[in-house]
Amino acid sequence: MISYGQHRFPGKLFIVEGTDGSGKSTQLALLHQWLRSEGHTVFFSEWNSSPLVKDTSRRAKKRRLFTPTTFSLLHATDFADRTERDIIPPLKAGAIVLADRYIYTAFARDVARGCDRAWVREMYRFAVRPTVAFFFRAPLDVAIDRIVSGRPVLKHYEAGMDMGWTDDPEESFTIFQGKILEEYDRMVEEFDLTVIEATRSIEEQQREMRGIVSRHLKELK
């Protein structure tokens, strides 16, 4: 098992993980608003958003050029760039960083696509360990229903169509998300993920999240 050391920066890093449709992004946005209203300096980072690789990723997806390995390597490049530019500097300055998806997304998705589990973990060994890693766990059928009902068309890679499991996008998406959820469940104990039951009300989830975050923020005062 790869060991990720606790960072020694004065800031705090809170991240959210979960399958598509788990509601994690909504919860992080609410946390962001609350932290700012409380007077904290907050920075935000999201998965696959580095300008260094965004155009390359978009073009490759459009032409369907990715293999599981190249997909994994590109996301690792994106993450490395964002870590250097968007995550470590605010942490050094004593700020709060919120990340919508983190290394555990790669661990789940890449392995679901067939990449070697140990290889993927080794690739992200440079990552800063989060102060708290929230895992919003929604039953597969609930998460699938939320996504499918809200999107008229599932994208090729989003649905895992590149893996050739089935010709039906919705069925492929269900298979893919099931494999991802299995990987997340494996990681709960391995990486001490904080599980939030995502079937509860938005208010209940947010209240629990704020309570956990508040305990860690006492160290900033």
Second form
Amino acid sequence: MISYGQHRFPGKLFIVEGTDGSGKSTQLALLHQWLRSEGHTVFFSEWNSSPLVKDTSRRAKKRRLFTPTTFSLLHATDFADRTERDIIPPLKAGAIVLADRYIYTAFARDVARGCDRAWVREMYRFAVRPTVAFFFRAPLDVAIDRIVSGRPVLKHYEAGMDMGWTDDPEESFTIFQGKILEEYDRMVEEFDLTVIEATRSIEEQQREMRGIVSRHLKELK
Amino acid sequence: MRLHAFYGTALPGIEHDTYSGKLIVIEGTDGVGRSTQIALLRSWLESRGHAVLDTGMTRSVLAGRGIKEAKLGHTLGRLTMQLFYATDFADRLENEMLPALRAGFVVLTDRYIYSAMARALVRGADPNWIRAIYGIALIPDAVFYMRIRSAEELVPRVLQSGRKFDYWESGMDLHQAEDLYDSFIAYQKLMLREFDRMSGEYGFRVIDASRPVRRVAADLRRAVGRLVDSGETAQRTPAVARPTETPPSSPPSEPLAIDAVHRSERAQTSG
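Please give the other form, namely the form predicted in complex with its partner chain, since only the form predicted alone has been shown so far.
Whole complex next, starting from this chain.
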């Protein structure tokens, strides 16, 4: 088994992370457009998208079967499938892989749910280390406003309602996102995340992102 | 009542809980007769007034169906498979085994983490990685390892049961051989080797499963009866630090016939 940081592939892996509502998916979509228009072979991979795990995950959410541990393990299963199927083969082929959320999402969420920090990190040790991991940092109130105004109902696990902190979904979501943000902040140094201030304009953020990405693409051409 | 003891990282939230039941594991390779023995043991324990929960790999409400479906296709990768099994295990541990143990049940489990780890290891998983994941496992009160002398011995059992050779039980995903039979033998040999390696480390009580069903059943009843009635407890220290020479803790007056055989076999091979 090849561990984090030890893979050597000709391709490049760029990932985006951040709390819900930080604007990271919008930024990644813009980056995707640009890379394609520049003539690169780009493969896009999304969190929670393994066809093998999808049915199990959907059923478990609907019937509320998860504990923090099984939530963590099933997401790791999903991520393993993405790694084996969507991430390693294109990287071997020399393509650019873009991932919306990566292992840091699991580290933040699972630890916010009470899982052991070291246990979760060890479980994901097989992950390919990204070329650049962008962390879109938005203050808690900004992120929460964007989510709550855009969506009428918060989902059970999304709001952290499984933790029983409070009966109010919005309050629960705020507590949960606060804990998640704390974990992200802790990871900036640990995993050398590239912080993008998500309060700036979309255009500014994208310009910065493209600048950083293009520095890693010279060797691809 | 005893505190939960884990192999590694405790499950969140239950580090300080206690339970009064017994966790008994039946391990062994495919076709060795585990489910027959568990059925016999269960009715015997129930006739003696013990409440029994039996569980086994891929039977979880959460992941059982997903694993079975994933195994029908041809896209299940190695890491994905190992983590899917771990999800199944954790769901059964948290939602079946622990509640039953707290309620004073005897929990009989058809395979535990050892089969899952052996499957991962023969597929090249990093031992430290798979052990860390299964660190959430409760250390059982006893692990009975139904051991067979050779992989070839399993073949008539598999065929007679009408199950045929299964793609995964034959390790076809390892691409070691052209056909199911050759692959089955090669794969089960690797599995036997992994089990033998784990045997000392995790304090398996070895049962010679090459003998007739009733003799194996008699051994299991004697050992399980003692465990359940006298409150005999297994060593509750994590296995990691234990030297491999340490034999399973059965009283010298009444050893499991096969422990001795197995130990001398191992002594010969290692000497």
